[in-house]
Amino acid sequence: MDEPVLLTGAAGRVGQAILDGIGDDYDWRLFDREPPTGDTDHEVVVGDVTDEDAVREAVAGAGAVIHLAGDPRPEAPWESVLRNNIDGAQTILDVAVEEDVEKFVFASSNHAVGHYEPERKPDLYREHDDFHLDGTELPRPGNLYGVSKAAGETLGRYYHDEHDLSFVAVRIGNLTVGHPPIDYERGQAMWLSQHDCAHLFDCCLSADYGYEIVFGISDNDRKYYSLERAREVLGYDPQDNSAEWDGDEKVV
């Protein structure tokens, strides 16, 4: 891709994992509320996703958008998720269409389908259980943050159908630094390593697709999120597995 890739919410955990993994592979433009604290070789635009003028400055000339910005708190109140997650997503999608952006990659969340879990746990998190979500199911948000992510997926559906924008929603699992969560079955089942995170978003930038919803996890022995669509459409080939770790030590 010759045009810049806009990365919103670049200072967050997912943004840093992407930049650490594939930061040298694209011409990045970073967009966040605060300027980066360290040195960066990338273009930076400081602004808020609900500020249309700032969004226009950030999107102009970009070939793709990876949209991570928003309130990431599972307990975030409605006023915040409405403004930062829903209104913010609609603003940047609208500008992306006007600016002829080719691809839009949306950071959705496991919280968009969180209410599939309560009646199935703890078996859901263990290898003998064969229940899977594959991205074709209706959203069942586990909190208002999840509602906002489901809304973002639906906005993407509209902008794809109405304006032919290539859109992929990545329902991100549990991204941690260094090793999978310790003594936390749910987190291990939906673990996403930093390496696999960067690789997945690289696939989102390089593959051809119309509208897709995929799950963002590593290839864990026990997973209740299917990776088949990510493999088939995006060419995702995760290398990490939470079962290969014993606490904070890799044993395989």
Given for the second form:
Protein chains: 2
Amino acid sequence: MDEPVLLTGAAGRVGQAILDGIGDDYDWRLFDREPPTGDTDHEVVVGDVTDEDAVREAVAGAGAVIHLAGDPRPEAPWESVLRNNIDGAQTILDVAVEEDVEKFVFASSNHAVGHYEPERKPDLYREHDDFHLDGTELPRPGNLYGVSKAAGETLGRYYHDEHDLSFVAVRIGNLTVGHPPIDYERGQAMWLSQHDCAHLFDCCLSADYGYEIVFGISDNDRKYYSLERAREVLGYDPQDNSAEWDGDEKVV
Amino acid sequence: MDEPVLLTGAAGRVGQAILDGIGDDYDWRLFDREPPTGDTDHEVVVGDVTDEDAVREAVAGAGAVIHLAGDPRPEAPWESVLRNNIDGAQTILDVAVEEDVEKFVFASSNHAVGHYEPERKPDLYREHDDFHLDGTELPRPGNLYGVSKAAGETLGRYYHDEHDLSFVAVRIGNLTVGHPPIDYERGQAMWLSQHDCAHLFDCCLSADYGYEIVFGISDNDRKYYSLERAREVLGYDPQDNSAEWDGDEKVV
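Let me have the form predicted together with a further copy of the same chain next, following on from the form predicted alone.
Next comes the full complex, this chain leading.
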């Protein structure tokens, strides 16, 4: 991609994993509510995702957007996810179309489908269980944060259908630094390693697609999310698997 | 149902069709932003659906809610559907759970799935075509109003899963007074007669269900929405069919 890639919510955990892994591979423009705390070689725009003027300044000239900004708390109150996540997504999608952005990568969440779990757990977190979600199911959010992420996916569907914007929603699992979650089967089922995270978003910037919903997890034995669309459409080739770890030690 | 039924947006076209058809069959409480223009035998609460206190007053003691209130314009701007339709739906769903409402009937719309049409029209409006939507597909809104209706369906999914509220989304087609739309194949495909409208909402108040998405249309030969769930789960038995009309004249 020749044009800059706008990374919103750049200071968050996912943004840092992306910059750590593929920070040298694109011409980044970082957007966050606060200036970066450390030095950065990248262009920076400071602003709030609900401020249309700031968003327009950030989007102008970008070839792609990775939209991570928003309230990331699963327990966030409705007023916050309504404003920051739902309204924020609509603001930047609308500007992206006006500014002729080619690809829009949306940070969705496992919480958009969290309510498939209660009646099936803990079995669905275990390798023997064959229940899978593949992204074609209707959302069943586990919380209002998950509702807001599902709404963002639907907004993306509209902007794709109406304006031909390439849109991929990545339902991010449990991203950690270092080892997978310990003594937490759900987290091991949806673990996303730092390496696989950066690689997946790299795929989202380089592949060709129309509208996709994919799951952002490593190739965990325990997984109940299908990686088929991510592999087939995006070329995602995850290298990590929570089953290769015993606690904080890699054993395979 | 022994408790009152709250009807929000009672003054609108759907509300009037419901009251005309089954106005004597329930103990209604009407909620709208303006007092009724004519006489009414029903209890009235005046308020806005985004005003939580007004909503609480309206919901208190109701056994069921039919939620029609919101901006009904397919071309409504984002800020209006965000506030009136999305935030409004969350406000009343949240209050409904707190107030132990048993059933929540949500006026969704054909516009939640409007973007399935462009690549298939006009064939999908014709009897020979066998393309059907059955409500299990991911939404493809035709406009931001449709996005807001899809978001309401997802909010209902959350409140059902989390709080066991019985929720049915009725994707209302093209409701008319009298004859079906003339020279408008799409409108004939998704026509909803006054009679069938009132009967369908009657079914939504009397049937037992968990979470459902159904299509609110008559039994039109031209239909591309499945009526299977409405028939099976709700006992919907539509009596009208746009094919029985020639212009404004019933010929069958």
